[in-house]
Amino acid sequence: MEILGVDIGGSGIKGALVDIETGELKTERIRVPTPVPSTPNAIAQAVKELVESFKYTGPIGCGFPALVINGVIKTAANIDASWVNVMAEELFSAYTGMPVYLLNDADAAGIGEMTFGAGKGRMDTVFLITIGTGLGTAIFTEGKLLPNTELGHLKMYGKSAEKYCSDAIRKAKDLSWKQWASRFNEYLAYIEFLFSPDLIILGGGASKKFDLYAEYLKANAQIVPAQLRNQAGIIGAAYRAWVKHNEKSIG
């Protein structure tokens, strides 16, 4: 069965049809720029146009860069502040005419990696970090997700960690990969102090460049790149939509 997965990021909105049995993309990934300003109606319209480009009908899984509780947006770090308390699932469903299942974008990437990628079959503590415009996190123990951790906002030097060592900061400050990795290692040490993960999976846009900085990373945990790379969020969102839609149908 093919389900549409959508990954909303700070700079781009990406989508593809996903085979939820294998985790493979069944279409080319389509990417459109995230609207500026990234207001609810502007993003909902962009998602509507993305869905229409696939001529798709059916449930839609959507990863979103914020804390998401019962389909409602609760934070707005890398999107417009007007998103706070918006019932986003209802908004996207109204625009697309389809059932939409929303979750935090890093949680979506984590589900993708745990189901089809680097975390498949792992029952110990797995920590996924998406590295892009910000830092997203997902934690799994015994294969179960602790949702909405949003640990890219841990405080480092008086500001959010993502303001210190995200890929956007690397680019803005023109840091070499070695210089950036030195900053990121401080974040990894913080995470290990708090959670002692056994496996750390690095996803997001920077996962494609893993070979350029892997030698500079230092942690007690095993560190690997996301096998699904920057497609993990699309795949995980689609898979979760399929699960949730089946649960709703049975219920």
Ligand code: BGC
Given for the second form:
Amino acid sequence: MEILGVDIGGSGIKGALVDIETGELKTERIRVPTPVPSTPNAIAQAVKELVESFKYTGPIGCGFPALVINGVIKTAANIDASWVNVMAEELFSAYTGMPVYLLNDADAAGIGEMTFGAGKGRMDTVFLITIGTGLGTAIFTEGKLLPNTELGHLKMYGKSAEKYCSDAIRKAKDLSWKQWASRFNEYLAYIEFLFSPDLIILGGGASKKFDLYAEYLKANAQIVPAQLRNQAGIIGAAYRAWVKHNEKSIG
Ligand code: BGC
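Could you give the coordinates for the form predicted together with the named molecule, as opposed to the form predicted on its own above?
Every chain and every other molecule in the complex is listed next, the one we just looked at coming first.
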């Protein structure tokens, strides 16, 4: 069974068909830049074109870089401010003509990793952090997600943690991996103080470069890169769409 997964990010919108039994991508991943300004209609149009390029019909799973409550966007840290209170699930369904199942992008990546990747079978506390334009978080215990944790906005030095140690900040401030890791370690210490996770999975764009900074990371928990790398969000979104769609068809 193949389901289209889409991952909307602050800088790119990515999609691929996913085999939801194995978690494998069945097509090339297609990436288009996130439109600027990233308004609701501009992003919805980009998603529609992305979906059309797959010639796909069926349920679509979509990760979105904001707080998503029942398909409605509630925050806008790395996207246009006009997204707040938009019924995005309905908007994307209207543009694509398909049922769209929307969730927070880090939650999507977490579901991907817990189902097919580094968190598979883990019943203890797993914390996933996506490191990209922002910092996204997902927490699982006994395999269950606590959705919309938004802990990239924990305050550090008076601002959101993601303004201190995201990958975008590393690039903007031209930090070496060692310098960036030293900032990120402070964030990990904060997370460990609050949640004492057993496993920390690092996802997002920076997961591909794990080998460049792994030696500098410090935490009590085991730290691993996302096994599905930056594809975790697409895969998790597709898997969840399939689960939700079946619940709907049955119930
Ligand atoms: C948003 C989160 C998102 C994260 C990663 C943050 O700025 O508030 O919802 O998960 O960026 O995209």
